[in-house]
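Shown next as structure tokens: one chain only, the form predicted on its own.
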Amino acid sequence: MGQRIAISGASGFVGRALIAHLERSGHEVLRLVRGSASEPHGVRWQPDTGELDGRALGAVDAVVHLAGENVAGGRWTPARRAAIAASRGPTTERLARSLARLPVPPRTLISASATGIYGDCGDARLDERTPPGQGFLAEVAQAWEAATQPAASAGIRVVHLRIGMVLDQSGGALARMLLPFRLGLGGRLGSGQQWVSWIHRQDLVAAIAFLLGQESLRGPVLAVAPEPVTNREFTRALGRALRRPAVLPVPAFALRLLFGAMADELLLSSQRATPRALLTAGFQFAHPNLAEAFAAALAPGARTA
């Protein structure tokens, strides 16, 4: 049976998914947007305020919340950083507040995160038992996921999805990387040594699909593929995937010089995650090994959404 589901951030990279793939399973979708409602299927949303038009939205079983400020959108300025911290750990208190009022609140509410909580944690392996670690990016995460707390107080069933490296040719990291790596400009970044933890977006969309009827998963669950590779590893997949050389190898000085600290904690950073809580609880990936969800990933029919 289809359940009613509310989503933030719905026009983004990961919500387009996610919604073709709810409504392709029978589920009726609502988009909390900003603003006025105009679009079929929308409710008026305000971030900024927490404002939430509880009578268009009605009953819902489950809110997916992936609002929140591109991380990698430009060099992390203080105003940056403000602004990256603002958009996730109050609009996120906001949001859990107005679902804990409703009338009939949800019954869940599976709020994004990132495995940057963990901060810099070289070979060590991970999962979500691992405490969180330093850096503005696992402050941000912690803020993040304690913002959930007034739905939490609520009765309200939170997952706490921590996302890794998520991969489509149609956004996110890998497309930033086609071109230079098409031209034959691609290389490990710093000393490669550093673990990427990644999840090819149909399966990201699908884990979310499957925690939605997961009444006994809370807390925190970690969306990566099962086995996390190296910087060096990643790289030369990627260049095999798309027939070039990945040989030029971007120091980590000059990355310093480029995007200054968000080169450490966004590059040069290392996550070696494994999802034992989906994994447990029986989740399936389609894409757990790298080659093949590049090949995925890149194939000319893949889909867009």
Ligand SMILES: NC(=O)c1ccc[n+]([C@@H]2O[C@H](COP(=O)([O-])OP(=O)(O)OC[C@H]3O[C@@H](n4cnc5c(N)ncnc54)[C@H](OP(=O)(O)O)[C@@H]3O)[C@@H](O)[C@H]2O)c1
Second form
Amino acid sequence: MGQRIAISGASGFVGRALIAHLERSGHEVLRLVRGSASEPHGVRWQPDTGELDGRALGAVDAVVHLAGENVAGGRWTPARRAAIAASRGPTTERLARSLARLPVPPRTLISASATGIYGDCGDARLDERTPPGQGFLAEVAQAWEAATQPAASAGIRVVHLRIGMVLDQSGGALARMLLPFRLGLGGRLGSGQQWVSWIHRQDLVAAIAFLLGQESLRGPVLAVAPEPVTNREFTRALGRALRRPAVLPVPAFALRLLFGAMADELLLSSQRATPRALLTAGFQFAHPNLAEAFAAALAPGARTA
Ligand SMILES: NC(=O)c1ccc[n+]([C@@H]2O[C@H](COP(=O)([O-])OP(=O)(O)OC[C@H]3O[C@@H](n4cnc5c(N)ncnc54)[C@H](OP(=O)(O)O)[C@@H]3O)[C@@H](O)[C@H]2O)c1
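Having seen the form predicted on its own, could you now give me the structure of the form predicted together with the named molecule?
Below is the whole assembly, all chains and molecules, this chain first.
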């Protein structure tokens, strides 16, 4: 049966595709809109205070919380670090409190997190049982997950979705890589030995829809494809998919010069994660293999949102 679902970060790269997927599947979707909400299906929400228009929201079955300052949106100046952190832990805690106070709280809160929570882990295999690591992103993600506690204390089922690199040509990391790769300027980053935990955007939104119906699943859930690859393999596969050479490595020092600390934590950091919880629960990936995922994501008629 269709559920009534509210989504924060609805206008983002994941939110847009999620809304399209849920609406196609017969769910009713409400968008949590920052500031004054005048759009249809929009519910006003103030991240800075946590104020939520409970009357417009009504009774929802679930909330999917995707909102947050874009992590790759620019060099990590002190101001950007502050904005990234403030829009995760504190914002999530205020939202969790507001949800807990609703006359009829939602049954489920699926709250975004990231594989960055593990820090830089080299070749170690990671799953939901692996403890968090160190670094700016790892700390932000830990605070982000901990911030949902008011919702859990109110009896709401909370899922922490530890998302890997989301692939689709219409946004995110892949959209940023396409131009240099198409110009034949693609190449491995640093040594290329760092592991990339990726997921096709269509599998991510299908996994979120699947989790909405898994009443017994809670806590951390990795949203990554079952086959992580090294950056070297990722680079080769993208070059092949675009039929372009991808042989110009970008040295680590150049990445650090260009991107500062963001280079080490986003581009050179290694996470070899497997989606244990999703696979155990029986979720079936439509795009488990990277070469095939690139082919699907880059096909001229690929669905974009
Ligand atoms: N894309 C990835 O590869 C990836 C990987 C790991 C984790 N994630 C996480 O998954 C979530 C969704 O990712 P995405 O790629 O869709 O991100 P996105 O495209 O940057 O969208 C995030 C949305 O959050 C809202 N937002 C922006 N700044 C905000 C702020 N300061 N305070 C509150 N809300 C703000 C905006 O939506 P509204 O204007 O509609 O409010 C924005 O469209 C994010 O939290 C992201 O960190 C993404």
